[in-house]
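Heads up, the chain below is alone and in the form predicted alone; it's given as structure tokens.
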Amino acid sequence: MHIGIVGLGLIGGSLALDWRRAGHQVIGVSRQAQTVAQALEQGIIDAGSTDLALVSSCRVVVLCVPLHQMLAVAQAVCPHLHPDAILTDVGSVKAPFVQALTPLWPGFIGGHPMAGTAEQGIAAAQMGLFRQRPYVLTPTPQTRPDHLACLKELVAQLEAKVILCEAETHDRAVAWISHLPIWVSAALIGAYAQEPDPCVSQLAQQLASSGWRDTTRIGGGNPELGVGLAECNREYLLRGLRRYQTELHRLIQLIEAQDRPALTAYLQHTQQVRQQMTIPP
């Protein structure tokens, strides 16, 4: 099968490096040639251009570019497509761009990778990123099943868990585990930088360990991607901040009671909901 990649970053490196192992023909494009260069020379695409026009053969293409990106992407490709093309996408928020894309691409089906690392781009890319982790697809009432049939058997080439859900379902459980996380690590950290003592700064900084580095990770990361959550997530993003903020608010006055069994009662309740959350290593 030819396969298109629109965007040669981390995901969409991998992807093509999980798809050519599978003996797919993949075809990469970028906005950078430099890229596409170093794709091609590295193995990672068969064949690869800065021109959109060259996904025209493909029977499935892959928009792997960030949030913003995504519509005015996905308009410029959409001429170029096969009429019995299959166009997905790997973005982290899913009912803005199926409510958009599904008028004007009707084999536009939604789709999630739950992986990635801390690296970005090309040189990031590897083989196995997505191997048992979550895949999600969104597919509307009005996806052919020949085309469902045919993403789910190319997401389990990936040897990644295929999980079928609404857009709006998608988006608020994301807003929780992954969206929200990333705003209140930035928060943590802003938080920290306020203090006014040099000293105790630096101490904090010599005495953080697993912990903080644990915590505080997904809030030093990528500017573009957390932006992007908080625009094209805004709704559930904000409803989970919301609670949070109501949480934080309930624990300050707890702490300032000194009220001993209610702080432990609260945390023998928040011990027990992670214990009974089933999440993968």
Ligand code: NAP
Contents of the next structure:
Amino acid sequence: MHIGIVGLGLIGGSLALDWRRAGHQVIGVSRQAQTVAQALEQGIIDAGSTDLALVSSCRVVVLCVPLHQMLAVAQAVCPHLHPDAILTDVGSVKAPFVQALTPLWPGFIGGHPMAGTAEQGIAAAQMGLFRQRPYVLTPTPQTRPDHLACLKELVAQLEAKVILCEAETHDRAVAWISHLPIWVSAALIGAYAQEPDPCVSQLAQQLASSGWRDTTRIGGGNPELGVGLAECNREYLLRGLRRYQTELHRLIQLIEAQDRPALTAYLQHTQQVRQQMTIPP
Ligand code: NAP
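And the form predicted together with the ligand, for comparison with the form predicted alone?
The next block holds the full complex; its first chain is the one shown before.
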């Protein structure tokens, strides 16, 4: 099958690598000629260009551009699509794009592979990135069953696990487990960065270990992605941040009051909630 990837970065490049390995012809379009050249040189794509017209032969076209570019790129690509083409995206927020793109292209199905790294750009693309990871698809009642079946098969070839859900439900769920943690982690780094004593800050760096590494990894990632999430999933991210603020406020009060039983009960509760969550590996 001819698959078009628009936006050759971490996610677009990684999809291209896996689908090419599965035997598909992968056509890549990106903004910069040097990115296309690099993708060709590294065998990530079969053919490439900065011209969106190149995807006109593709049965499936995947938009892998940053969130703030998604709508404009979708509008620009639609005139080039084969009439029977399936258009999908990998954006980390779904409802605004499903609402905007479905009227634009009836063969649009929202998608979100739940995998990534803190890196960005074509150099960060890697084979097997989506293996054993959830890959969300958000079909609507208007979605053609054969289109959905085709996308599910392509996702299966990534060895990812397909999860079907409504776009809005997706956005509410990822606000908790992905978008809120990014901003909480960023705030943690921001708070540390305000330590006024350079000796303390330097010693903290020397002593930092897995706890700091785990809790700050996502706050130190791609700024374009985090800002895109704050813009596109604003309502649910704000809900999460406000709830988090309330919890922090409560914890400050308990620690100030040296309320050992309440603090213990709090951590016992969070320990239990965490243990009961079945988090994919
Ligand atoms: P990325 O590494 O920065 O890649 C995006 C690529 O899009 C850039 O390399 C850029 O290529 C290209 N691009 C930008 N504007 C373009 C345009 N107007 N036309 C064509 N290409 C354009 O970002 P990413 O992490 O892959 O994220 C891409 C999408 O995946 C986002 O929508 C994000 O929400 C979603 N996503 C990200 C993750 C993650 O963890 N990173 C996980 C799941 C989903 P040039 O080099 O040519 O400028």
